[in-house]
Every structure is written in C-alpha cells, then in structure tokens.
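One chain comes next, on its own, written out as structure tokens in the form predicted alone.
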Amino acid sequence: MTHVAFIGLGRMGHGMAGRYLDAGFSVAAWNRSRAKADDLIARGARFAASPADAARGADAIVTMVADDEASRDVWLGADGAATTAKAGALAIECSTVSYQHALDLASDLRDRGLVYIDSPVTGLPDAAASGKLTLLVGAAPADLDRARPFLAPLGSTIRHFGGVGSGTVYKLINNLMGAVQIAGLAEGLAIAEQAGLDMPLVLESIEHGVAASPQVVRHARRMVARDFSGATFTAALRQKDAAYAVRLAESLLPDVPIGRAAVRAYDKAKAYAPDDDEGRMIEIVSQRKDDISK
C-alpha cells in the first residue's frame, strides 16, 4: 500500500489528509494538537509522534502548515520529516510560504535526497475535504509526473507554472490580490454605510457589477451582516501572505504601493483579531473618525 505522511491538520490540512484515506492510501498524520486527528485515526490513520515519525518509510510527505517558520521546523527541525525520510521520497509543500523559503527548502531537501515540489493550493476547507482544490505547482516536469498520483486526491486542477518556486510565486500573487480586494471591499461598504445608502441595494449592485469577484461576492453580505462565524481564512494568515508577496514584489518592481497599503491594512486587522475571520476588516475601517480620536 502506498504510504503518505501528512503534516499539519488545520482548517485545510485536516480535509486534505482525509482525502488520502478516501483514496486508499496508508496515512501517518502529525499535528501539534492530537485532538484534531481523532476522526482521522478512527478512519484508519496512524497518529505519528513527530514529523520524523510520520515520514519514516513514506513515499510522499505532504505538509500544510502556517508559515516559513513552521515549515522549516516540520521539515528540518530536530524531529523534522527530513531526518527520517527515505531517499527519493516526494516532499510536497502545500503551505503558503515565502518564495525564498521555497527555494531554500528545495535546496536543503534535495541535498538530503528528496524530491521537492511546491504545490500551494486555492480553495476553501469544503473543497479540501471533497478533493476539489486547485494545485499551483512549481516542479520539474518529470517530478510533477511522479507526484501526480499524490496530487490527484486533493484536486483535479493542476496549474504547472514552471520550476520549483513558481507555484509559490503565483500563490502569493493570488493572495495579495485577495487582500487588496477584501480591504477595498470593507472600505467601500463602510463608506456606503456611513453615507446612509440602502445596503441591500448596495449589495445587489456590487454582486452584479464590474467590481464583483469571487472574493468580493463571498465577503460582501457577511461584512454588512457582521457575520463572521465559521472563519475560513484569518486576518493573521492574510497578513502573512500579503507580507510575503510584497517582499517578493520589492525584489522585482520599482515600487509596490498597493501591496504595501494592503499589508498595512492587514497589520491593523491582525492586531485587532488575528485568529478571527479576515472579513472583520469592515469593523476596523467603519469606525467613525470622532470615535477613533477619543
């Protein structure tokens, strides 16, 4: 039986790990909190004592963690997956990390005999659980061919952008654009509210107008209703992704004023409610000037 190690069982990772069980893989899972693995264990997964334990004997190691620091730790730390992974195993990083981290990690893992692929994903937790994610891949063509059986349970749409790191570049672009759209939406809705416009009409106009996008449509009604239940993406994660994107942009472009403005907006959102839904941006921008000055 083909063996997969899955590391990181957060909002997205939990469903992704479950997809490997659905597809008939042998799965060893690790997460800092074992409680998040209980139902996966009941379905046949083995809960590993560490990333190193999970990776032992695995044909592919898949990680879905928060940031560069977490990625470095689960791969290269004292109990990291790379310490026990067998030569030739696939190292599939699905986390959204910085571009430089993706390049550095790829080099470190290649030196240890592993085959590195960056494959960050787009989609919400329900898409992760149903195998309908879009995979943004950076890899040599031959390495991608080897990895396809391990990517297929996660989603049928694979966008191959080029060599290692290129999937991460596109994911950062995607999430920076999302940050700009969501922050702009919050500001626009706050203006409409303060100006006394008919908000149901505003929502209808936004959803059917030229400014509509999946991000805008998904967040607009929730923002107006101040309904932030069931957070799918937090302010802290959006701020992290936007900051990584701007860091990359600054190495390529003469100026990135829009990206920097988005990062500043999410700096405030992260300070306000880091682990809450990113849609709470509306609560920050809708404060009246006289309230802020008090």
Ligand code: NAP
Contents of the next structure:
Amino acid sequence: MTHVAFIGLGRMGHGMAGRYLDAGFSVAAWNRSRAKADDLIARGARFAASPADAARGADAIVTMVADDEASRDVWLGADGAATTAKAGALAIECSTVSYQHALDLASDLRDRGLVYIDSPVTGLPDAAASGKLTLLVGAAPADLDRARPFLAPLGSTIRHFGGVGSGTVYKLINNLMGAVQIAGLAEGLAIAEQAGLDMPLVLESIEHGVAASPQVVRHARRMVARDFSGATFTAALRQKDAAYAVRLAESLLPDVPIGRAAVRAYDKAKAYAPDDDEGRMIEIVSQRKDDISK
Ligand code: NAP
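For comparison with the form predicted alone, provide the form predicted together with the ligand.
Below: every chain and molecule of the assembly, starting with the one above.
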C-alpha cells in the first residue's frame, strides 16, 4: 500500500488528509494539537508521535501548516520530517509560504535526498475535504509526473507554473490581489452604509456590476450582515500572505503602494481578530470618525 505522511490538520489539512484515506492510501498523520486527528484515526489513520515519526517509510510527505515558521519546524526541526524521510521520497509543501522559504526549503530537502515540489492551493476548506482544490505547482516536469498520484486525491486542476517556487509566486500574487479586493470592498460598503444607501440594493448592484469578482461576491453579503460564522480564512493568514507577497514584490518592482496599503489594512485586521474571518475587516473600517476619536 502506498504510504503518505500528512502533517498539519487545520481547516484545510484535516480535509486533505481525509482525502488520502478515502483514496485508499495508508496515512500517518501528525498535528501539533492531537485532538484534530481524532476522527481521522477513527477512519484508519495512524497518529504519529512527531513529523519525523510520520515521515518514516513514507513515499510522499505532504504538509499543510500555517506559515514559514511552522513549515520550518515540521520539516527541519529536531523532530522534523526531514530527519527520517527515506531518500527519494516526495516532499510536497502545500502550505502558503514565502518565496524565499520555498527556495531555501527545497534546497535543504534536496540536499537530504528528497524530491521537493511546491503545491500551494486555492479553494476553501469544503473544497479541501471534497478533493476540489486547485493545485499551484512549482516543480521540474519529471518531479511533477512522479507527484501526480499524490496530488490526484486533492484536486484535478493542476496549474504548473514552472520550476520550484513558481507555484508559490502565483499563490502569493493571487492572495495579495484578494487582500486588495476585500479591503477595498470593506471600504466601499462602509461608505455606502454611512452615506445611508439602501444596502440590499447596494448588494444587488455589486453582484451584477463590473467590480464583482468571486472574492467580492463571497464577502459582500456576509460583511453587510456582519455574519462571520463558519470562518474559513482568517485575518492572520491573509495578513501573512499579503506580507509575503509584498516582500517578494519589493525584490522585483520599484514600488508596490497598493500591496503595502493592503498589508497595513490586514495588520489592523490581524490585531483586531487574528483567528476570526477576514471579513471582519468591515468592523474596523466602519468605525465612525467620532467613535475612533473617543
Ligand atoms: P489553520 O486552520 O489555522 O491551521 C494551521 C495549521 O498549522 C494547524 O494544523 C496548526 O496546528 C499548524 N501550525 C501552526 N503553527 C505551527 C507550528 N509552529 N508547528 C507545527 N504546526 C503548526 O489554517 P488553514 O486555514 O488550514 O491554512 C493552512 C495553510 O493553507 C496556510 O498556509 C494557509 O495560508 C493556506 N490556505 C488556507 C486556505 C483557507 O481557506 N483556509 C485556502 C488556501 C490556502 P494546531 O492545530 O496545533 O494549531
């Protein structure tokens, strides 16, 4: 049986690990907080004592953790997956990490005999749990071909941008553009509310107007209703993605004023409610000037 180590069972990783079980892989799973693995264990996963324990004997090691720091810990820490992974195993990093981290990690793991591909994803937790993610791959073509059987349970849309790191570049620009749209939407809606417009009409007009990206449509009603139940993507994670994207942009472009403004907006959203839905951005933007000065 083909053996997968799956590391990181948060909103996204939990569903992704379940897809490997459904597809008949033998799965060793690890998460920092063990309770998130309970139902996966009941479905047949082995809970590993550490990332190193999960990776022992695995044909592929797939990680889905928060950020660079978490990725470094689970791959390269004292109990990291790289300490036990067998030579030639696939190292598939699905977390959204910075471009420099992707390059450094790839180089470290290659030196240890692993085959690295970056495969950050787009899609929400429901897409993760149903195998409908879009995979944004950076890898040598032969390495991607080897990885395909391990990507198939996660999603059938694979966008191959080029060599290692290129999937991460695309993921970062995608999420920076999303940050700009969501911060802009919050400002637009707050202006409309405080100017006294009919908000159902505003929503209908947004949804049928030219500014209606899927991102804008997804957030508009929730923002107006101040309904942030079932958070899928947090302010802290979006802030991280936008900041990584701007760091990359600063190495390539003379200035990125819009990206920087989005990071500043998300710095505030992260300070306000880090682990809650990013749509709560509107609660910050819509504080009236006279409320703020009190
Ligand atoms: P999440 O629910 O906050 O889960 C984060 C995961 O990272 C948890 O398993 C957490 O462990 C682990 N983690 C954090 N710091 C760690 C550390 N220092 N060492 C070990 N593990 C650590 O986040 P998510 O929404 O699943 O997102 C995971 C990744 O997917 C992120 O890179 C995110 O940007 C990306 N992403 C998310 C979405 C989305 O819609 N949510 C969509 C596409 C991509 P604990 O459970 O112990 O805290």
